[in-house]
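First, one chain by itself in structure tokens, the form predicted on its own.
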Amino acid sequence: MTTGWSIWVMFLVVLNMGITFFLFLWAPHAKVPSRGDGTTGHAWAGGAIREGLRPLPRWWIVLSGAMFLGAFGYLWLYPGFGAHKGKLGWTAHGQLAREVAANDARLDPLLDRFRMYSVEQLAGDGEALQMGKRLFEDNCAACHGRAAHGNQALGAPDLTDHDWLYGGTGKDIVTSITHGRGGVMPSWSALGDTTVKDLAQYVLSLSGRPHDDLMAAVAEPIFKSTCAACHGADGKGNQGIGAPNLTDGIWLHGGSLEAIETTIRGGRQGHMPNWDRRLDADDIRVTAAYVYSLSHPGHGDAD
């Protein structure tokens, strides 16, 4: 703190402290007119209610006269009057390093014995499990939700079932949440309007949903020779490059009709971020651990 500020704080303090101390001091011993009945004189509702006028009772002036010592005792030993540090030297950034080292003393074992599994066996156990829990809530559930059923306004995935766009073992759960994912659906419109809605019908007798079966017909050279490139001849996707399995009914931006052809005609544009930045490589660790368990319950119990 510069000596202006820490002038300027001081002043701040003094003044407010001391008018609020000399109220106190004066309050009790202020004389104000009163009438001989012990009201003030000040009246509402005709007469009926009037002032009345009662020292401050002894039980005031000791809580106010504590409270008035504990705030010069606090700005004795603690920071608060313009640049003084305090007699007990306390920071906060002191506190927080303390808490950190006393948190890292009792977390570093329990991040020694995680690095003896794999992510699938991690996913059975508890304490790794709660870990992973709190960091997917603070990081992931903004996108996924906090019970991890996805967004498909977001195009964020359900974590809970087998349907995995990258591939769901541990080391596949490890790489997306470390570098992240981005994936790119073209647009078909230049195809016209006409093969967009045959191309859907096509993807929902993929899935064994009600469909055209005349339109359906006409889409799957089309399919073939344009989405199989991705999606593969079988319509099965591709995780190598995160093309959906279209034949599973399971659906990232909605499997309605008008939802498919929406997809077809303008494409979709997906980006999951990298968050090696913001966790280490432990806590990628315990939330892929974490998020491998949400499709895989019982799996501590098998194991």
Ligand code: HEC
Contents of the next structure:
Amino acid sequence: MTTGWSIWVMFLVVLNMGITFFLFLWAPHAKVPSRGDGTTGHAWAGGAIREGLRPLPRWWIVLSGAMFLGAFGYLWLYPGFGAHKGKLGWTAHGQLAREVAANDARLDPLLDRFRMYSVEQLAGDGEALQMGKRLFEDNCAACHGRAAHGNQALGAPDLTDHDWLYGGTGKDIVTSITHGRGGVMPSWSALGDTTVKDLAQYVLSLSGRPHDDLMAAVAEPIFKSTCAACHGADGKGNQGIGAPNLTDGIWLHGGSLEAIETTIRGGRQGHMPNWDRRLDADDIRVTAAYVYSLSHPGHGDAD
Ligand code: HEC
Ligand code: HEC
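Let's see the other form, the form predicted together with the named molecule, since the form predicted on its own is already up.
Let us now look at the entire complex, which starts with that chain.
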């Protein structure tokens, strides 16, 4: 706090306390006009209510006096009077540091236990899941949704469906969270609009959806030469580069004919941020355990 601010705060404190003290001394002696009937003559509600004149109750005066003295005590012990640090040396930072340390001390034994388990085992530990759920809601729900069903507009996958772009073992999930992911589907508009439409029919055929046989047949060799490098000759995808399985009826960017054509024509990019700078390794493991549990409901015990 600069000296100017300090003086200003001190001035305000002295002014407020001064006014209060003055009222306190003055009020009992104040001359209030009174009538013969013992009222002030102020009347409301057409005279039905008249203001009486009674001395302040003693308990009220004693209590106010105690609070007034208490305020001095507080300003002596705690910061409040300008830059005066207070006799106890209390600071908000200090209090926060003590509370964080106490919380760490409480969590340490829990985290020690968690470190002995694999992510898959942690997914069967109620306390780990509770922590993981909270971390998920704070950090991940914005894109993947509170129930983790994903968001096609953002290209954020459903994490509950057992269909993995990059693999669904505990280790794969930890890697996805720690380092982030970024799948790139190139744009194929250069192939021409007719070919894009043929390819979309072929993609529909891969998951057994109604499609135009002739167009799909025309596109098949193009898929094998152009798309199979990433999506595989059978269209089942490649977890090494996050190329989705096109045969399972689960869509990252939408499975309507229009959405598929848009994907092929314009390409798509997914960006999953890396969390290694925002979450520590323990937090990432419990979050991964929570994610793992979502597609393994009733996942067994932790031993
Ligand atoms: C900014 C939006 C965003 C946030 C926040 C986010 N994600 Fe993601 N996440 C994505 C996108 C987009 C992808 C798909 C990446 C791709 O297409 O290559 C993804 C992919 C993943 C995958 C890989 C899924 C698979 O099928 O292999 C996992 C696991 C995952 N996220 C978990 C998390 C967790 C846990 C958090 C919170 C710590 C989180 N995400 C936060 C957008 C996000
Ligand atoms: C360089 C590798 C690569 C090639 C080549 C490639 N893709 Fe992709 N494709 C991807 C990746 C990676 C994604 C996921 C993008 C993301 O993470 O958002 C994807 C996504 C898609 C999707 C969206 C799937 C969904 O679930 O919404 C479709 C459809 C698709 N590709 C079709 C094709 C077709 C057709 C071709 C050939 C013309 C092709 N891809 C060529 C890498 C590739």
